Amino acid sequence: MKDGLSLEQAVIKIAPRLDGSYAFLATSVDDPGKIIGTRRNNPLVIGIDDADYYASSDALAFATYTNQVISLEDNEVAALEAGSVEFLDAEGNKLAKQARTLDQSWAKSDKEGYQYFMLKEIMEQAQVLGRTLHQDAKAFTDIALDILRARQVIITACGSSRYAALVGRYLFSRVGKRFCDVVMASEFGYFADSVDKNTVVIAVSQSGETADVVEGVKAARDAGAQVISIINRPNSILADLSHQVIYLNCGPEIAVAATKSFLSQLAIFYLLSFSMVNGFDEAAAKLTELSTTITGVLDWNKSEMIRLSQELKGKHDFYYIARGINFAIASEGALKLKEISYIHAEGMPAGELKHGTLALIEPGTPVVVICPADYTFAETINNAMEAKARGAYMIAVSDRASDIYDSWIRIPEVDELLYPLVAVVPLHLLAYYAAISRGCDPDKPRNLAKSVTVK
């Protein structure tokens, strides 16, 4: 600008010589009148209600202001004056840009008389359920046939979606006859090599945003593969890269730690499964189901997750096991409690316990134990019962009554494939009422984003 340059010019001019991503908006005292923006890899949105602009990383700041939205891409700048905005190039030569709609729904951001919205998004699953279930059946037997075709299948995601990524492949491998690999998004990298035109890759992002997915997505699409997406938010990068689309329908999540959309995400996968076998309306009768035992499962249990969460907040360890499809929910269930209530917590198989962990119980050690009465029952309890002996105080969430148990989670018996959508949600509530009786805001986690929008 000392050059001569407007604000503008400089933006455009300065932005190639930045590394890594970003997405950001410039001001200037010699030209106060403007806003200049523009993004690499990070989201930057335009909102636009009349002669009123909005600019931010998330179309939520400004929703209940206006649902018209305009998304940057790559190396596109904004630039924002009172009454206008103009959209340029990396050259800086004019861009015509349209306007999408948000759909309203995503500008509700009430409470709905909770203290918390992580509290209303829990206890609003068996409802969430219902909606993610609204998916086009043709959409996901063609997705299916895809996923069978491929010579490889690769799922890629970070946290909680990755752990509902696991229960995925297992779904896969169970309903379809079909493996498939879960690389977490920020190793994702480090096994490019192996994908060509015959991969297919599985994104799953509840923002759409989140950068170490939408980095691997793009060096999978650049070496040919085909991309399919589970997104809950609306008009995001991670869609616009992609092939497919599969919406969660599941609505804004306000709070930082996933929970509905996690729920929403698990629902996914069992219906893609089942459309490998010709049979999403079999698998979306089962979840219609499952929406009032969902309900069922949380009065059950909440006075029970009060008391233990007072029992045991002074406590700084816990440790989550499981076996075959509920391992991911073991490691859901200890990143839920960590994240919100900051108390140390691990999830793992069951049978891996005795190799290493099992030396760090003693005496009141919380294990939290998920042991439906499924094919990994016996084995589980027996993983249970070696912590119990060595002083563990033994939480269980089961269907079936044992009297190793010191607290008992109970779940509805239901088919083996279905425990995951019914073991998560008391753990959910148990993280939830944890990190309520330690004084923290389960909301507004300490060093957490909702978004992880940097490497």
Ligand code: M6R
Second form
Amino acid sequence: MKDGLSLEQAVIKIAPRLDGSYAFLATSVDDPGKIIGTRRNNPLVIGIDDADYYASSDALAFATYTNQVISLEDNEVAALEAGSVEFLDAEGNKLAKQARTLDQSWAKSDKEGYQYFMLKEIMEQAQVLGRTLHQDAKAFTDIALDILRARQVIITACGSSRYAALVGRYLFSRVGKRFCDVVMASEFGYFADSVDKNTVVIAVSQSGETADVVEGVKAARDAGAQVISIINRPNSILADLSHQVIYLNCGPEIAVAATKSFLSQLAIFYLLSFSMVNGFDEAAAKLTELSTTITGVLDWNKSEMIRLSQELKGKHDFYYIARGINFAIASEGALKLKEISYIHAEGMPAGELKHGTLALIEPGTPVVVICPADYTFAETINNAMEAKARGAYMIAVSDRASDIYDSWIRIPEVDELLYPLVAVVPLHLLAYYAAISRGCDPDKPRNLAKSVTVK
Ligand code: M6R
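Since the one above is the form predicted on its own, can you give the form predicted together with the named molecule too?
Full assembly next; the chain just shown is listed first.
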């Protein structure tokens, strides 16, 4: 600007010299009354309401004021002034950009009487499942065929989305007889050498903005892979990068902890895996029936979750164990507990316990075992007994009784592949009440963000 450039010209000149990914807004006392924004690999959206303008990384931030949104592409510039907004390309040429209308469900996000968004989102899971199941059966069958035909299939995701993917991996194998790998998105780049045009990469991300996932997908595309994304939030960076997108349709998830989006991701993996054997309708019917069951699980367990969280609020370590298709639910339960209540928690395959972690079990150590009456029950309960023998306080998520439980989180008997959906719901509730009992804000855990747009 010392050379006489306007603020927007200065931003256009400086931005290409910046390393990494960013979205920023600039103001200057030397060119007052303007806000100039630009982005690279991070989201930046402009909201427009008559003569009022908003800029944010996420349209949810201004959704109560306007539902008219313009997304910037990489290196584009927005120049906001009182009563006007202008868009420029990286050379400073004017751009005509069209606003899109934010879906009504995304414009409305209040707690509807709940104390926290997280509880609201847990409680609305049964309804959400119904919305997720509204999918195009033909599109699912086509995607399932692509997955079956590929030389290799890699699923990439982070956090809870990765745990949903791990359940998906078991389903692909058991239902579709299709082995696939799940690679943590932050590690994906280290496997990029083996990705080629005969690879299908499935990216799972509630936000569609997680930087590690976005970067992995770009690398996969560059290598010629077919990219299929499973996303909740509309108009995300990931959607733009994907060849096919499956939407969760579970509405805005405001709490940092993923709950309803996790359940929806599981439902999508059921639909996909059953589509591999021409069973989309069968899976959709089974999942529809499950909606009322999920409400029942919440009702049955609420008071026990409150009691348990009070009793165990002083504990420092929790271990979550399960086998097979339920293993990822152990990891998800542990992630949710540590994320919002700040209690150390680990999830692991029950068979791994004796390879190290058993040394940490002391009298009173809480161990959560997910042991529904399915093909994993007998071996999982044996592992639980090993922990019980060392004095563990045994919390069981099961539909089958056992003398070794100190606390029994009851779930109904369902088809054996459906247990992850009913087992995870009370574990989300347990984490929620644990956070409340320790005076933590479950919606805004310290140090964490809803969309992790940095690497
Ligand atoms: O938006 P994404 O699904 O890509 O987010 C991935 C993780 O950051 C996310 O699942 C995180 O682990 C949650 N806060 C867990 O509750």
